[in-house]
Amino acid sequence: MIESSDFRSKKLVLNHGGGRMPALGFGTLIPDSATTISATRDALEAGYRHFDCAERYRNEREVGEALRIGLAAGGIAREDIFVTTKLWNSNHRRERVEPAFEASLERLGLDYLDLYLIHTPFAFQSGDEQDPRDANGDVIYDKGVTLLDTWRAMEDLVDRGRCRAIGLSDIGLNDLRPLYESARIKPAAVQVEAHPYLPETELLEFCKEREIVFLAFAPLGHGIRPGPLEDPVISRIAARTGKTPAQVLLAWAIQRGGALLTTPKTATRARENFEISALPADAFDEINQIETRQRYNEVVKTGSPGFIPRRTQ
């Protein structure tokens, strides 16, 4: 079932642009400045080689200066490290979707990325502003663009050489199969909120069968209390094997045969949640049987997602 008990190294092959996607990724979602840097530094210097960012997010900038001071600290080399963004849903027409990568790639000061998603699949009205909503306060969907123009857009990026792969997040089989049929080049990964309370097998058994890296988000239940950090069956394997339930946690997301993202925002937290290795195959399976079922993030429905923290430029 797995190559070797130690994730720390674990690599994913991506079916188009060559890359290996490290296993363990951290996650930039942080509202707060100051801390990004500092947490996107403690995350590099913790062994995380995978960084996740998005244009949504607002703090390419600051991701980007993280790294390169890091890389320059830590004598790494960019070949070395992992980086994704996301297209937002307001650049969804082809004309705004290369426009919006380079602004990305010069955010981040990279020359290239290694993948880049299309952040959900919903497009909204094309603009700056990245929540239109009308006088009811309702988002401002654009009918004009299909999910599949969108792709052709991200499939010339990665023609043009200044992307290696291009994938989706936030996306459900229903969408996600038949864009996968039509598409010229095939998704490389697809990213999705998943724990044990909400395991998308269907979603993971897909993407298996097609090489398809899936990428695991809040995979630790978002934080929300009480989540999969507190659930009894969590807790006993945590006390039987010496782990913490994060370590748990993320030890299965990576044993079914995906990758995941973390946010830990401390360096204690950063090394507390890089040090995963393989669970015994009982506790493994016990995990798999929990039933309780619940989605954190209604993005999926939307497009707008729920945990995205607002702030002023």
Ligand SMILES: NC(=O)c1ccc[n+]([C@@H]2O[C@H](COP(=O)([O-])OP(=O)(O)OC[C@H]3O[C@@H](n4cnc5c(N)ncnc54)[C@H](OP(=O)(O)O)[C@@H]3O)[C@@H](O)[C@H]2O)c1
Given for the second form:
Amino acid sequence: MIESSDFRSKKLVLNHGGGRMPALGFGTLIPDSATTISATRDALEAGYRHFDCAERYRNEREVGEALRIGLAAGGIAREDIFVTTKLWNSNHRRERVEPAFEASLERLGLDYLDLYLIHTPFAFQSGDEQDPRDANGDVIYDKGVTLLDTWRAMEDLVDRGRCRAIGLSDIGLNDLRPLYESARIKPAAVQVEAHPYLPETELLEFCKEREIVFLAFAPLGHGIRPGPLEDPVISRIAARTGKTPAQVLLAWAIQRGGALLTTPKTATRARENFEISALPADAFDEINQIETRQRYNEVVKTGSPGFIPRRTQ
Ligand SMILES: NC(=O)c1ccc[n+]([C@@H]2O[C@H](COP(=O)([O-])OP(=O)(O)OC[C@H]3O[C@@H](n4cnc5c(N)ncnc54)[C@H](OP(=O)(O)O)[C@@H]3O)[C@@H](O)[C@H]2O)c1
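Switching forms now, from the form predicted alone to the form predicted together with the ligand, please provide the structure.
Up next: the whole complex, starting with the chain shown before.
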């Protein structure tokens, strides 16, 4: 099969009949409401059809509003967009999964989800407090629920047709392998931090072999500088190919067989980050040779979210 070099319309098939995910996704981890709405509308207008949300981002209502207005304005059908949201750590108990899912749907103003992810493999104390802490300020974990318990409740949602596919986020191979083996409905997607400084190659290969979509977040290193956006290899390839450094990094993420989430906050950047096509083979190989290693988000270690602080100018 000849693959198109134009990544704007590339879609990846999800297992278990879960439809197709546009490889280029827009992420909604945006702290303020007004920017959430404007950036989501700009993304829709630029051509993004894949939107990544989370109850933890506390802006599902704003994303839903922007999508509703944007779909109507652009004559775009619900079926033409792909929407994901995520179950937060304090809702891992089996009886809390469906209510959390329904609450997300209600905030988003949707009647089904394309993909529902367990946000992290860490169960926090069950309840409405998203960040439960003890007197010492340490996270209170919930030892009474396993990842597989939560996964079973996610499978029920697929059985009932409430969401088309389910998956995991912020997970490493040590947790993914046993879950994959025990799952009745196999994970359709795994969302993790990935960029040339954190290629997660072993996890990528595991996913490819099992037809799990490898979905990269922070493909630009979250815009943190110094970082991949300023890497000399990336800058040289950008100059040589007439692309911007962001376009080079995003193309690499898709060219290696994955999907990505990026968060442009202006219309200009939304268009820039959407104009993505394949890199020449030598440029792709050169990026694979980059040896710098850096993780920008520690959520995978504890379940507590947060990027490393940006350098103050
Ligand atoms: N599962 C998880 O735990 C998890 C964790 C983090 C993120 N995510 C998801 O992944 C999404 C994407 O992550 P991310 O926001 O880190 O992605 P990213 O695209 O790597 O980083 C976004 C930042 O890069 C900068 N940027 C964007 N386009 C640019 C361009 N063309 N040139 C230069 N800089 C540019 C922007 O910085 P400025 O702010 O300066 O504009 C923006 O805030 C999130 O929105 C969220 O949906 C998931």
